[in-house]
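Okay, so here's just one chain, in structure tokens, the form predicted alone.
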Amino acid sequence: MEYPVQSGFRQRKIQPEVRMRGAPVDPGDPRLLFDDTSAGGIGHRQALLSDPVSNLAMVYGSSLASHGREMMDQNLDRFIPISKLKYYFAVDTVYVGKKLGLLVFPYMHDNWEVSYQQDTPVAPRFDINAPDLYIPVMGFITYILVAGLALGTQNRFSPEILGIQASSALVWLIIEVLAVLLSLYLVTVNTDLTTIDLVAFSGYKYVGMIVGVIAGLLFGRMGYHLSLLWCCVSIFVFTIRTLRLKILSEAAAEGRLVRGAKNQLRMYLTMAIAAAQPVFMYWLTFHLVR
């Protein structure tokens, strides 16, 4: 059955109104909330960038930030020599392996002089005799971990005890470096040794301490004493042969007879620094092995 079409009603398709970009807009139009206004935003930004006052403010802000960054870098480098620290961490796997072997067995090494290139010492990765901070820092961290392992095997581990162990080792290191600096000042030694060099040489003893504690965990107190004795003698020889080129006079460095009261004091100071290493090694590890 067909229904007649009402003449009064006509179907018509509603076409959406399209507004051209940039055309004037009535603020009271509710459709304004849903229309694309990106063209106006782009024009506003372009106008802002083309404004000379805005450009001047941007340039001034950029120069101010750059100046502040430079001042911060200069003040930071004054207290923490970042450029110098990069030199002490310029190591590779080959250097670390050879240096560890030299610390444990320094008796067959002949040339102990640091190599220079245009009055500047070469990076540690190119010279096994150059001091570094990578081995002392990693040695300190490993020593704390091994100490925690030793305390745990004896049911004596606690975060407080491990913290005391770490802080005491750090405090003794600082005391040792300060004592050496004071001794060098009192003896009036003109040397190119820096504070970072002394921290590096004082931190090499952690290698022997780690070997001693691990030997004690594996073989008991007898293994601890034997391995620590070997490492103590090795670090003593290493320190003597390294520091004598830095502290003693040129005559002593070349192997000639040391004469004069000042050279005698320098020789005693070198031996005292070397002899202090085994004392600290035993003091910081004897209570970890039972």
Given for the second form:
Amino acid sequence: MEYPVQSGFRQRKIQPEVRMRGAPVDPGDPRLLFDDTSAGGIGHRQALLSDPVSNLAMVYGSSLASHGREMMDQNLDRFIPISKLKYYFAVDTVYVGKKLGLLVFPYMHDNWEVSYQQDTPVAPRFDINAPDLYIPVMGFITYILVAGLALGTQNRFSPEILGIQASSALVWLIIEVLAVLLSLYLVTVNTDLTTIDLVAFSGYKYVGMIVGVIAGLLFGRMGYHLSLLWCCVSIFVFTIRTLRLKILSEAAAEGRLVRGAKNQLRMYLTMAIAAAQPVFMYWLTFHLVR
Amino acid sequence: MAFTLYALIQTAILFTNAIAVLHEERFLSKIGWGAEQSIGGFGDEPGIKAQLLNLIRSVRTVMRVPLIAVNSVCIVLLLLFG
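One more: the block was the form predicted alone; return the form predicted in complex with its partner chain.
Let us now look at the entire complex, which starts with that chain.
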């Protein structure tokens, strides 16, 4: 390390510099914000910091960067409600296990109501009926991976196929959510279903699709058809029982027969949404199993 | 069917354009879907037809100016990249 003879206090600064290479990062230290791991890193950093003006410029630049990041976080929160999204990811292992079991076997579950705590819905960790986004997101990613696996066993795989499957499934999801939103608007349902709730409910079918495709890989077409039939019926029942409480009026949701065109229309809407799920499940998986 | 996100955007633009070109007095009034024919009372049940007419009218009002911009961008991109 050749550099011109420094004065005393700069030599003292060099020693902690060398020790800090392996030490844990101090978050308040602006010099470590852009860690240079190249071979000449130590020499460069010291050559930079030897000039007080560039030291000042570096501190100012890093403060600008953190300020910009704060501003971007605030603005991003306006478009994508990140704080609301966090509610949907507040899950734990027990919830995920129970929910997956409920998606495949919803026939024994009695109480489908979402519990509230002083007007705000309880986090999914504490209430199995609450919608979450963890299972749909993981299901989507797993579906793409399983699709790649299935295509690979038939020698039809190429890396672009993964991207095509992903964008195709995403487009169908967006179309389905938009169609449900449009029909909810037309029927003037006063519901507290948000768009993210609808995305969550539409994403639950990926679990059934994955089960069907894996069964098809293991047991052939017969296994695929049988398991897909089972999962389709389960998702149908699950969707009806979950959406019935949200879309229908309270009297009809309790099971009492309520006459009237409005409730009949809402029941038809719920059944249409539930019937669209098996259609999509078959549509998105039948080309994967030969 | 391999859909791409680009196909979805194209579909959305085409649908919005189709709704935007429905002329109020030449077409919609002729088939009984005009704006002034849908104002019922202030009952609590607008009904599907009234909601649909409301939707068409609001899409035409709101999306007129953004559609001009989006269509211009589309024209330029299609001219450049085919």
